[in-house]
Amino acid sequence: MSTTAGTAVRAQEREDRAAADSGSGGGVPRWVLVIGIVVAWVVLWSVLRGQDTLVLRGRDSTPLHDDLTAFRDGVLASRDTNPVIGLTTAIAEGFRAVFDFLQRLVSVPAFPRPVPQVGWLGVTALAAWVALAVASWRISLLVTGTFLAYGLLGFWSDSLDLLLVTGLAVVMTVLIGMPLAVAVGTSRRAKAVITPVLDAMQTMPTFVYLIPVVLFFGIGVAGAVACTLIYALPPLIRIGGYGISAVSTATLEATDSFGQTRWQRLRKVQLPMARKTIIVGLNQTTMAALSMAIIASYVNGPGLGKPVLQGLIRNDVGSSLVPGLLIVLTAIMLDRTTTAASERADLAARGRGLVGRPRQLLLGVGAVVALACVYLSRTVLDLATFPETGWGRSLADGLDSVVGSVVGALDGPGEVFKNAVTYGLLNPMQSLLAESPWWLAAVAIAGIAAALGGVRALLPAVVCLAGIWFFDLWNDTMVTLNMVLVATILVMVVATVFGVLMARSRRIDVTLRPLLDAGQTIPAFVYLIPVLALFGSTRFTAIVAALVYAAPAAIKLVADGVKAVPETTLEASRSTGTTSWQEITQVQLPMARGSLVLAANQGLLYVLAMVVIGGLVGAGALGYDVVLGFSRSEEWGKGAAAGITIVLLGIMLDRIGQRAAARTGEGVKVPLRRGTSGAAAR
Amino acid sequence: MRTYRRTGRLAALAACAALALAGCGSGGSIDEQTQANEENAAESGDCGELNMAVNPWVGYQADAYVVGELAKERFGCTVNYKDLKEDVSWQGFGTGDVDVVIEDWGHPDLEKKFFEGEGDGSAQDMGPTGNEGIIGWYVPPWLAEKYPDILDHENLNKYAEQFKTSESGGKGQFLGADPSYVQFDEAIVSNLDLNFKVVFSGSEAASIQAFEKAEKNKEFLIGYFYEPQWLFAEVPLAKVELPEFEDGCQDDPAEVACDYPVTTLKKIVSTSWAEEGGPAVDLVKNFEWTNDDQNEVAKMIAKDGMDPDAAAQQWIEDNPDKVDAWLG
């Protein structure tokens, strides 16, 4: 996470917990009161096993479901006469022209040429060009290396259909977010109204909306773009609507008094002064539409996820790692490209860097050297369609050897590992959750909550079972969560020994920070196939999935809050004659605290995301009846009542985690947000 | 600072010139191809677009790719593949998106919305492909060696125990399939008293996986499959014996006790396509080919790591008369 948005994360809690405070009360410690409802739980379990636990089979439906199922089916039967469809499929016409044209410009044959416009030698000039007059000459080198990547693995169609997808949805998010984010950051109401959304937007799983959508706006582009619209716009509204609402009132009290009127007060100090904060939002925004790449190519979206399900359907790891591992260099270019912007305006306002003529004669002798480029790449066949190098198929082949060995060693301990995480902790927690009647299980989670967080966390924690309960899926949801639940505990261990080795030790650092990179920008489906090699169909499986992904972020954010222990804080403990050990355990995480609990926040809604996938790979449960809905057109109602309770469960999980931390009076309180940090966390 | 960027300036022009000339010395001929492109889309004939579902399984990609390949190269068709589950093409009838589904393995729910009759009328049946799908209950062949008795499902109750997994719960596990096939195997295990659980692997990828591993480990594993499929090239899956199928006995989901019927593999086309008419109209209503075949390419696409245009055009290369017979 970049500084701003912690701050900004911070900042906003501060006011959060200064509102808590006052309502928490003394009494028996929390901790008492859980490990009290356990034990009767456990004990009310025993003589209860069994019953009115609402298992529904894999392939059973209910009533509600099959009505859900109707009026989606109702909504398709009336798209010629219905009038939003008209208008969407009007809008999406309007997509698809501009992309075409896009397309044959840079990336696919502009008939009857036998190549596009421009051929990658000018397409990769013009980037680096446009790279050193935002950015600097070091991200120049990055682009010109990550666009010959493209070419040399023999991606390049792919790769830049995926940047315009990327670039065209992210160009929406602007025209559409901007607004939104204002209204979220001058208006206390608008903001009440808009983040339950945004908080449904980001944890609905794309599987559930995905074919909907392009029952609006087609296969192929303009339905690729629409899903990645909703999953992207969340971040946009809510970090530049904290930035607008974060200039101090001091500022806006001072302007004011010269008599502005409000949209003066908006365009010339409200905007300007968050500029920083709407940058980082837009950044988020990036890398989310990045990631939704791989899920757009099964409507036929454009772009590297094509290539990667390609390998996925024929389990060949190689083939759809090498394209998978081109967006993550994608995610790095972008991520890094737009954050090395928003910091030359700063540099360049403070005289820095180079400015002036000088620069003016650079861009100027660049210009002309990019526009020779474009012009030689409309004219030279070689340097129009990039040459065959068989590298891709080679990289693919050398790391398909390096993962089947890697692979086979792991085979053994992996085994032990899964059996012990399975039997000592996976079972016995499911057998409690799952095999409870619901209404057990049901007040006994209310009553965490209201243990944990106080009224302010049993609230939505009721109404959220509520709706859980209502949806058909009581079981399903308790089998989930429990995967949940064990893979946050995982991630939480993985992140305080990984965290604190960072925070100590500068090299383990700078060589962990883009492996971690790695890992949360890097599609699922590309190491789905590995991870099954290892620990076959089993719930473990979508836990190592969901490890991958939302580790590094709680890593991030764990090292980070170590570091920020101030040095005269371990000073004076170290002249006590404390031991590393003590230092860790009674210094750095103690102060640290804060920071474990974002994580903690953090990484139980990255897991969460990843339920779905977890459907994928043998997990069943919600992930499961979500892909099922997807791939059967008879099942969608009950896939739909699986999305929206993956966002119930999300929902209260994270107001619990909100409220706990609030009342530990080192709270941190979270946007619900997920998928969004990509290469972002720097 | 300046020097840096100067020579790097310096080299970025030097590397352009240089390729300029790689370039100029391998014979751009841009214009050329321009040229005989525009002359040859006046003569082409009548096809135009040829818009071609291509669903996410390798048996499916050989059918597409070998029809598809051929409308271009005979007709001069453009053919635009499309990456898309099944759901999604079939609703791409209607909009114009999708002309041909060519392998449908059966969907009664769709064909209610898009069929005339009950439907649209948008999608119709356009025969079958000649493949025919055999789906039911696989074990690994080194089980079926080892224990030839385990192939009748009477006796599958006395392995349940080595059945046995982390997710079974106790009981048998017997692996469900992605959730895109239909499946009754939860009815079929508890009508027939089998003591097992499904647990559904939830992707083809992990049934696969699961198989592979299972043979090469020597593990016990009985799960949903189907024929054709690459993997029986590597992998040669047994059958297991499940009461014979009878008209009608899989009308009642809850009550299915007997094994799947042998599915006959059908081409699925839009409506509105197949009156344009048209040469393409013509090859996709006359395709039909074994499960040999279909095997044939599949084996180069998954196992040969081909392209599947490539694969497909390798096939009707070395297969003159089966493609004759179709181009009629």
Contents of the next structure:
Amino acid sequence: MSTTAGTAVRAQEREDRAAADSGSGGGVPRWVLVIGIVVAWVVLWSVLRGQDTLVLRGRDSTPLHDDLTAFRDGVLASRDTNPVIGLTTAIAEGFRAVFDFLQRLVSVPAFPRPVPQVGWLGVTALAAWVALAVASWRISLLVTGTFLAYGLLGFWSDSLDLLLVTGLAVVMTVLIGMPLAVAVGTSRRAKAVITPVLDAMQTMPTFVYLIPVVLFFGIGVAGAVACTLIYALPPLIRIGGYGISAVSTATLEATDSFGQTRWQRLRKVQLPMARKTIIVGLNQTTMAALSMAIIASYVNGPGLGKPVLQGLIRNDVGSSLVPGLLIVLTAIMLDRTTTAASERADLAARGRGLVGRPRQLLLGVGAVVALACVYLSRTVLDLATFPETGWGRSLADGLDSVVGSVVGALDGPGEVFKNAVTYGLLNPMQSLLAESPWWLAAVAIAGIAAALGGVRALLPAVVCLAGIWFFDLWNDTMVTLNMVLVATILVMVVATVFGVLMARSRRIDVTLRPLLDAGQTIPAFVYLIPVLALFGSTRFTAIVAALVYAAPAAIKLVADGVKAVPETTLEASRSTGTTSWQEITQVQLPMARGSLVLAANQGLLYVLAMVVIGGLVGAGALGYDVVLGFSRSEEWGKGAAAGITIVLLGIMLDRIGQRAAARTGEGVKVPLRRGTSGAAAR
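The form predicted on its own is what I need now, so please give it after the form predicted in complex with its partner chain.
Below: the lone chain, stripped of partners and molecules.
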């Protein structure tokens, strides 16, 4: 671009790069340093290949893993004397008692009755009325349709169990999380203490929560509620705390002038003014709880995750897709309901929707109808148990047929794509990472961290690498890292293409954004089902599932970053006759590089979580070690070591990505959008 505008843009780019690279000490561009490190790594690898790779094959373990297993056995043996285990056991018993009561109330026979206390008709009517009361009649229809779908497809009890686990975890999350959100929003000292803990919790892949939870709370509903509660806690604390702290200082000073106490200020000013943001946090918490409640099926947690998992194990796509679709429907129902509830007060204040006496009349009539349905469902057996329709089996057979046809049609192109990625990226990178001497790989990774993020990335990288070496799963970690890097490369290719298209075309943005929003509400577990049908049980399945899972968040970040490029800059470049390709490659993408790095960072974390889950479908490595740990008691130590190693890997990648984004994207403000992941909301 030989224009004045292009020259100005390039000059600004050079200044930005110089400012960003000034912290590296030598003035050498960072990409040159990275390439130099990789070249030196490859040269040494070609000489030392296969030496000191620290391979631990199959179910082999090390003395450290055996010691961890012995620690677990000791903790279990001290159940009667250890106060911590006594406390968690009591909490677990409380969870079981409450869940058992709720289950008998709505989803399983309450002995001596042959049916629940409230049958399907009463439950559906009550749910519809609650949706009408807190949201609108449209949401009430959505809730009614969702509950009817549970019964018509033959998953009534499993669906209600999923809602019970999710609801129980969300209630506990609110009880614990709101005081912490208030502390974060009103005290800098509390925020400084709590925020790093939230960072670690949100960096940790969901699968890893299961290992300590099984130890302290056992399997079944108690373990499911406990891990769901822990996973769903950070979004409410972080977003709720932000809402409280964002209340205008002028408003607080004005109300303080009336002599109110801190408690009165919190209760009458800060919480009411932060209400909408807090409900957004509750929405995120609910989505996180739903996602984790499904993963908890691995520890025998009740709900729709069980039939999905059974279908995956049998490689029965149709049987796993039907409950998977109900999970998606549930996620949409909960998302839309909480969102509509957060907006209802504002709409009512503007006179939109049904308000005043007509609304009260509708709610009154609805309450009478709901109570009548509850009475009928308690007294008429046919209205207590959902009639068998066989629609679920028919739908599963139909889906099997459709998936078979799609797989047949895509078999050729899919195989070509699979081979291209496997032989072009996956195998060469795995050979470099996993067949290098461990010390060479460690030095190279630390060098790349220093080149990308400076000292503040190097220090956590060294600490995490030392921890990974200590827990004796170095080779499996390199294999997992390879899959994460390959999947992230694919994510960024997809994100860049679609992000630029969305930024440059309002029509494409309007079309794709709702699909991306919907994609972010789908639990990670569900993405595995169609990909497994297409590619079978291989490591490539986990990579493609991770690509599908991580792409929505990355695409939106890239689109928002490209869209944030000033229009005046674009007009200046267009006035000099630049082509569209030149505008994208020489103006928009360079100026949005901070967003690209941030998208890569978020993509890495999403991909890591999914690749670990993919351990069940052939991805192996650390994901397989974790599954082995909580499925076989004698392997618990190895599973725990794998879980800790995954956390270290996640923290290392996150810190490198954050520092690289901070240095690259200085001055670039990326508007964060609401997503289902706490990581995305940060």
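What we label the rigid core is the largest C-alpha set whose atoms superpose within 1.5 Å from one form to the other. Residue numbers count along the first chain shown, from 1. Treat the numbers as computed from the prediction; the structure is a model and nothing was measured.
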>> On a rigid core superposition, would Trp581 pass a 2 Å threshold for CA movement between these two forms?
In response: yes
> So, does Thr541 move by 2 Å or more at the CA between these two forms, with the core held fixed?
Replying inline: yes
>> Quick check: Asp161 between these two forms - does its CA shift reach 2 Å or more after fitting the rigid core?
In response: no
